[in-house]
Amino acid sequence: MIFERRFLLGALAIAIVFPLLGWSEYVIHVGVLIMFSIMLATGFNLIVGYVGEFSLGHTAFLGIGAYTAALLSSSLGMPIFFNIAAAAVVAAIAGFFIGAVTLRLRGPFFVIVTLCFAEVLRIVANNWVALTNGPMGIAGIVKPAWMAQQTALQQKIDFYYIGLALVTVCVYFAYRFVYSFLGRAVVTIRENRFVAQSVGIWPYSYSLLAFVVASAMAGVAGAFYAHYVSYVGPEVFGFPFMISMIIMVLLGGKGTLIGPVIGPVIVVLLEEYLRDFKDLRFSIFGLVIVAVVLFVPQGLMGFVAARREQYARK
């Protein structure tokens, strides 16, 4: 506990000071992916990580969150922060209903749900025109007025303090639940669901409230996302999303709230070195995991965390 607290300090330390030293708008645009991908993966760490359940379908909160901040923006005028809030509403209610249905099904049930609910809303937004313009997405979408007068650089770098500013609130909370009742309940369920049941903790309950928080977190991500690039289209649902939340929880360590800020940094960084080898690129990724998996099935902060139990041990 102290360990992560200081590093995630130390972490949130070097990240407010990073767009200061001058940095290209390309690196600060890296960034701001890095801070969209750790809120997907602080969300997606809570279910599987410490819930246990496996879920494919967490691209369905990414969507909805951004499809909410999408239509309030250009349909309405609302404010960007008004619509960040909103979408993690929308998304957190979204997540209750979704979890309600899904969590009564354990092990590959569970995943196969959750994957099609996620691809039942990409259905839904490539065919409702009316509302989502079908393919062609939502453009236009407003940003900030107090952008309207600054450059390229200076609007990245304000969408990077944003962006900052969200990984603070998501990670306080995801730190604030694990380390709470709640959180101790919910690693009891994911041990032994029958212990926990003998002891007063009912599975379901406990299971579907870390359920809606990982759902808001990815709403919030979703809305992000959305008024940063612009655009949401039904591509939002898709399974790359997905597989890149994969890699980073499983890469940086699941169950740890250190693991989620590791693996989106290593992975962003990747996808940007290897994006000249295009589709060979999702080949390489696919090596990481089963080396992950052999190597160090717990991540790098699994590794870390066993070799510094060793090193006290002697």
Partner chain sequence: MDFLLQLLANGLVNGTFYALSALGLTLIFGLMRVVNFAHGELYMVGGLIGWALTELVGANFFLALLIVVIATGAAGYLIDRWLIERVRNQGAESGILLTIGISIFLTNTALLIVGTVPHKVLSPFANKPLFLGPVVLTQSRLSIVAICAVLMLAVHLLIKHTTLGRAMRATVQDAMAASLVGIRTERIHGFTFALGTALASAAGALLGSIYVTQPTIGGLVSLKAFVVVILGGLGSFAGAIIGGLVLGVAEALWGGYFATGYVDAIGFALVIVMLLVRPYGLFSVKSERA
The other form holds:
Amino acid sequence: MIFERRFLLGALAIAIVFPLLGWSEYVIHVGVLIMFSIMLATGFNLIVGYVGEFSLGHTAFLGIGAYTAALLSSSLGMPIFFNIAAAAVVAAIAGFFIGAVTLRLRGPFFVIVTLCFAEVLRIVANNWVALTNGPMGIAGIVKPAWMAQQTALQQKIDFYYIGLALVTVCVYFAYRFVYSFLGRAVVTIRENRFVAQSVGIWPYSYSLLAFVVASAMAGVAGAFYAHYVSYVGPEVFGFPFMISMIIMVLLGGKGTLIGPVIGPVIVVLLEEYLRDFKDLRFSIFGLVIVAVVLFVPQGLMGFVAARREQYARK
Amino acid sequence: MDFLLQLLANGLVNGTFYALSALGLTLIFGLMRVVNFAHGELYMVGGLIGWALTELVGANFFLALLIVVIATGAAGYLIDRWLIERVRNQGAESGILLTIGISIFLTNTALLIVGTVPHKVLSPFANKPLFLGPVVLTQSRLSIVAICAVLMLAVHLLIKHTTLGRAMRATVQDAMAASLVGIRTERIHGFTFALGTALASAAGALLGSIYVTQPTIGGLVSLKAFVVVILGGLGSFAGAIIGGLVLGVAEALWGGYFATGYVDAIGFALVIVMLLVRPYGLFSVKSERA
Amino acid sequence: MLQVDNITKNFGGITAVADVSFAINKGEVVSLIGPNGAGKTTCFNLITGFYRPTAGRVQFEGTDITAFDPHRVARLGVVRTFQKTNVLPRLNVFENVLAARHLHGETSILRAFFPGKAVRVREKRVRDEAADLIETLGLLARIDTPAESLSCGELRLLEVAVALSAGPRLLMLDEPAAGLNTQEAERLADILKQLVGTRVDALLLVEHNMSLVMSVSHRVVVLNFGRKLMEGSPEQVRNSAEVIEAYLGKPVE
Ligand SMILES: Nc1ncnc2c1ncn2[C@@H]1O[C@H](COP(=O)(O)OP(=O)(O)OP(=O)(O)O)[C@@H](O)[C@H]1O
Ligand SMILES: [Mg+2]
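Counterpart to the form predicted on its own, namely the form predicted in complex with the partner chain:
And the full complex, kicking off with our chain again.
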């Protein structure tokens, strides 16, 4: 707990200072991608790492958040921060309903059915042309007004700091969730569902709460992404986003708060580095997943930073 | 009325294909408790090998099918012994992730080798229409349906009535007890995965003569196969067949009478609706022990 | 306190529990005994909501809890242990006991995300209570040890601690002495005797260790093949020909 808090605060300090070092536009862009990924991974980890159920449909909420922001911005001209908040709320509501249905299942059933939900949404986004503009997607989401006069670099830096602020909020909520009776309850459910019930914990309700919080975070990430790339298409519901989320959380260490912070850093950098390998990089990615599962199943932080509690003796 | 009959016929034919392409998945789950996310990619590999052999090498369709079964079966055995064996008994999640990794690798490696162009397996069956009363079906589809039926029957007999099949079933029920009576469970797991792999790629090669095969179809095939096995009950052989037929007919009816755009969503919608009614599938008994 | 009326449970063809009734009063230690497969664990599962009875009724302090979910039964103050594992193996002793204290540490969701002083004070109290309980059971030296590395005797104590930590009024233990040697079992018996009246109102025990059963129970209920064979004081049960027969089989004539 103490270690995790110090690590996260230290990382925050570094992240605040980072853009001041005179980097190129490209480097800041990579930083923005990392921020986006951390939001996503932090939420996803609440389900995979703490509740211990494996969702393959978390992109549903990423997409819902992205489309919410895109629609609010393009048809109503609402400002970015309003859209992000609205995306969080809409994604949380969707998370409540989808979670309420899917969390009745466990194991492989949960895995496949969450995936089904994301697929249904992708198909809807593809076909409901009147609302989503179909496969064309929604383009031209306007940048915030204050950015109008800025250089491209300054715009990216602004997005970086918006991203960092959102990451801070997400990680704060995740931290509070994990180190409160909520985290204790979901870890109990993860470790032994029967014992959890026998001491009065209702697994369904706590799993659902974690699911809703995770959905809200994915919604925030989606809205942030929509404004940053100023375009949203059906592929936000697609499996590739899901794969990156999985690798990030797994590599970093599921069931830790630090894992979903360093996982995205490594994976985004790796992805950028592997760009030189062109198409081969996706093949390499597949092998990386296999290697992680075989050789570091706990993730890099799994042993160091799993949720631990000790009694402070007087 | 004739239109309805035609739709039903199309649905049943497609449903048989769905059933076949889901069989390997349900088998591997039923006998190994592994959810194989590389299932669709193994199907794709079967289709591409079938295409390469019939189109590029000029091999006979049935010979090609045999080679596909043997080659991918052997590959499946090795995948199990080298990779899956290491995460056995570590919960469903490791197996899922491992096979996701394999699926990404297969898709993208296939893309590197053959590119994005769709290919077709050459089959000896003509595309000639056959008129069965008011219903029209092509000769090729009917032939493939017949082969599907033979294949399913063969697998059923293999599992129910051979020593190997009995060993497979014993291993999934209680691996410890099975190994105590002298069954080499690691090999049996390997054979089971090989059988599932061979089935997936046989389906790919067969159906590759009707639809097209390309490296990126794996995801869609996996998804449909998931729908089929969830509808029928994960791990149930009969369930996969029923699930396939239900999906095929539902899609045909929806496509015929309503919007074609949402056809691919029908299966998922069915799964979600069924979930609310019978959470663990039509053919499975949920049992849990405290 | 607890009133079990004619509960029956069928699993497909087999009847695991048939028409069993008994009651537990405040201040009592009642033992449920019977040969393997007699239906003792199934009775536990029926009382605590893990299984739904095919027929019959369970009441706790006048409330019909027959159709309650397990967590609601626990909330009312009926907490059971499991025959297999009753701990969170990867967590340490303190975390185990703390986790089980869930009902005492709950706050509103808003308070969880924005804790104030009240929450911190309460959290501190819950932690102190957990540590206190660990001390009572003599596990203080092992407080930071993961449950999976405890010895069998310590593990059994931790299981009792976990159940107690939930704050039960009626505590139900399923074979708490399994795997213990005589000395350890006697120590457990001492602890169990002290529990009733101090930490819990009543105790229901399933146990195969007869000397433990005889030394702690006020009343014994005997099951055989899912049916209630008899009920009585430890002496009555010990001297009953029926019970001896159920355990050892019919003497050859
Ligand atoms: N979930 C279940 N499904 C099917 N049968 C069950 C189930 N649970 C218990 N049984 C059966 O019910 C009978 C009673 O089992 P139970 O576990 O209650 O016995 P027990 O008295 O606790 O025995 P032991 O002393 O060995 O723990 C057994 O025949 C068992 O096989
Ligand atoms: Mg028992």
